[in-house]
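To begin, one chain is listed below as structure tokens, in the form predicted alone.
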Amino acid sequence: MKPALFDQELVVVTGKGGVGKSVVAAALGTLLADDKRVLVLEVDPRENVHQLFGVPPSGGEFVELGPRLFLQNLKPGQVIDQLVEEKLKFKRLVKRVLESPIYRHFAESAPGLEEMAVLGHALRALRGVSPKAPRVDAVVLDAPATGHGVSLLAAPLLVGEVIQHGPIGGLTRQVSKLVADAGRSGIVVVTLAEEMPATEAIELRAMLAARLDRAPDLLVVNGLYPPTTGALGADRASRLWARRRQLNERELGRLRREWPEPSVELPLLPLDRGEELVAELTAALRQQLVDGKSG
């Protein structure tokens, strides 16, 4: 598993809402930063990944988390505006275009354009041409949930059919090549070992095959209850623990039968969202992906 995941320039992390997608993206970014310079890119306007690293909100700026790790919360519209500024150059003309109702309507409502802008920003960061961006070797994208994540990856194809010229057309062609190349871009699906999230993960795998002719590179089964032991008591809490683990085992069996690609399993931990949780999950990922040991 290590060569494919660790050599890719863009790692897109997606999955059903509420499965711990953002914390897995944070842990993956931290792990990859062992060997390369990594940008963790968040597109949720509510902005919460900074809490996992114990730093102030990004507010659209690049935040240095360590010697080789950076964080940014991205507003897709900013990327489109930057392309206009770079192409026109004259401030007065730029201002008129950006304030134009026609331009604003186009930028905010054109199908797939915002999603393509997110991927375009990742590519520009990798190439060192994104304004104020640090030099990075890989981008871990905390992508929208499930269906929206597939739409994000399919956006270059959609936009490319409509916009074929100019700066957006050129960027779209470059992004399409990045997303289509399994050697340069990877897809990580996060789920829980519960019926609805597991079903949605399996359906997501089928959607990726149908729309993009791609298979996910890795399945992360998050939040597993620890296995029960002989010392488990007969009180209600113990019975609940045993019941939840039984449910985990049932869904793990289904996922193992229906998911041929590599997978890793992460434990449910008694920790609040924050640096300690990210550190523990990073260690669990390192153990399974780098050391080759089951968690």
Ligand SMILES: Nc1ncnc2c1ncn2[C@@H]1O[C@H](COP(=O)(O)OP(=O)(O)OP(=O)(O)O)[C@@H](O)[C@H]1O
Second form
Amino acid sequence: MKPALFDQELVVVTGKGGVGKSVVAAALGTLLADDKRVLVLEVDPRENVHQLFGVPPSGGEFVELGPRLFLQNLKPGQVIDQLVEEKLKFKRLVKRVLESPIYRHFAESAPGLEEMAVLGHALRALRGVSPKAPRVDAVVLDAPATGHGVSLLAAPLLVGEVIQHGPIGGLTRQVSKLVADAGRSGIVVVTLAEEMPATEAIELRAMLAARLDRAPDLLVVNGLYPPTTGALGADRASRLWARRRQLNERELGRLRREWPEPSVELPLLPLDRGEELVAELTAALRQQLVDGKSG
Amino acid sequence: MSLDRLLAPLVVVVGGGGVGKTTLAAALGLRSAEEGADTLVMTFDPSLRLKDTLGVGEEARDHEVTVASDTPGRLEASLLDAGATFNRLIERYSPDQQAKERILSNRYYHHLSGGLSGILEYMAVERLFEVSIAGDYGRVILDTPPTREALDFLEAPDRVIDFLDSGVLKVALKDWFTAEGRLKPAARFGALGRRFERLLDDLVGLELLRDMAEFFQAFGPLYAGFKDRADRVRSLLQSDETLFVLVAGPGEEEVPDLLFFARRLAESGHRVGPIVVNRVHPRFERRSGGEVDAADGVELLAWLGERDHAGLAALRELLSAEQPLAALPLMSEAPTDLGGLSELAEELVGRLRS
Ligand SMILES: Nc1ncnc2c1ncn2[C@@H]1O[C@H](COP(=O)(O)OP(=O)(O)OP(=O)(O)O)[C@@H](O)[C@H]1O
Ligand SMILES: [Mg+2]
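Got the form predicted alone; could you also share the form predicted in complex with the named molecule?
Let's see the whole complex now, leading with the same chain.
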């Protein structure tokens, strides 16, 4: 059965640093764009998702990658400033507010506000209300590493406690609804089948339940060494392969025991960061999620 | 070769997430104790396995625990707890009990101590400073939190100071709210003021603003002590006492970040010690000359080995000849006991020499 991901509006891809979140977000975005309009949204000042699609950096703008696929690298501050601009009609006043140190300071350090802004931006793209952005049917969010991924999803709750009205209050309510609704938003956890990342993934799952009362929709186990074949040599390379795969299998076993929700497995590929890698991983996801050969 | 020629009394192990900093810090700590120095390893978020290896559990959170290493020097380990360190700072610099309680019970402080970017990193250096002035150890090795970018760690003291610094603090120290809880300047500016107040309320919520103003007011008397301390922390990091060990993953993609970081460290007056490229795939002969068969682990490993060594070669090319550089091979498993850690250190030191 196809996971709920295919019908969700917002898919948040999270996991420990360096496990392949960006690559998986790119592949998943590509897969979902088979039959709807999808925005891959990167929230990382060190822009790198563009490399995965072989295009120049987005620099905050929408980049059209294909007939239904878009990419944007988002600076959270951008969204809050835009709300101020929309709220205050007078240009001069806007400038004064945006440049005032009090505003800058409060907007940057108010807990949860930046994260809220990211989710708010996704929601606005789904509604097609962003003036400079096309409307999309789904947003795949390449979220920051683990702990921050949960903070991101918890932000609407936090912000909702202190801001009840005005444009942010309204947006916060809408985003809270989106994030709480398992039919509309989904969480994808990416991990490697190695001890530390797997442990963190399992902790992340518990954190999602405790803080958000949500279960992840999909676990992506990335970077797996290929299964060993019967006739394995006794040379060093073959022995290392066998040991790495064994380690993978041990952690896969642990994950299977502690992770009741669906999961997919992606191979470690002899490819550098780039389009070909994304294409291969998209194919692997398609095979397991759409053609139903799930592990 | 003795570590004394390679390392300073204070060693800060820095690098991106998931590159093996914590394990390497522990290995260096063990080696240091083996060579007779009383050594403390301050780790951050170690794996269960490493905790078992060192024999440190939750009781090591914010406390030093002796590792049963049976070495000439004593080896102790602790887990960093940013919240506890921050609380201790507040206690130390509060003029009186009341001031302390006002801060510790402030809602905004809780957000801050848990979440402000840079606080975690700052508290790590702060802890290093605490331990170094206590002077109980011949060597202290600090593992650092996984940062988005390794530079975050270095900039943390400045960022925290900036945050607490005059501009914002002076603004915040003004009596912003009237007795009725209205924004004072807003009350003065009539219609425009009310509008500004509403805008701020919409944006961040007046309630939160009140918490923040209260926090900064309560923090005022602590500020001088805090800032002085942060300045001393910064000088310590730049002194001859301290050496940075850079750890990175293999592959050419990592080279630019690593070089950039090494350069930034040096430019800002820090001493760059050994650079360690960790988890380098060994080199193997390809079975065939054609396209790499991804289903064949031997072929895949050969490709990974090529990739990693190309990255290393590119790095060597760009580093000065004097820069110590060690490439550590990907091991079949992380060390599971002190013997394994000791071997890892041996391997590291050996490779640094050649
Ligand atoms: N299945 C795979 N096969 C081969 N290489 C991979 C695979 N998955 C990821 N990589 C490579 O691993 C590196 C890290 O991947 P990626 O940038 O997606 O991680 P991330 O989780 O987004 O990292 P960060 O936390 O830094 O954002 C990249 O160089 C990528 O090309
Ligand atoms: Mg990424």
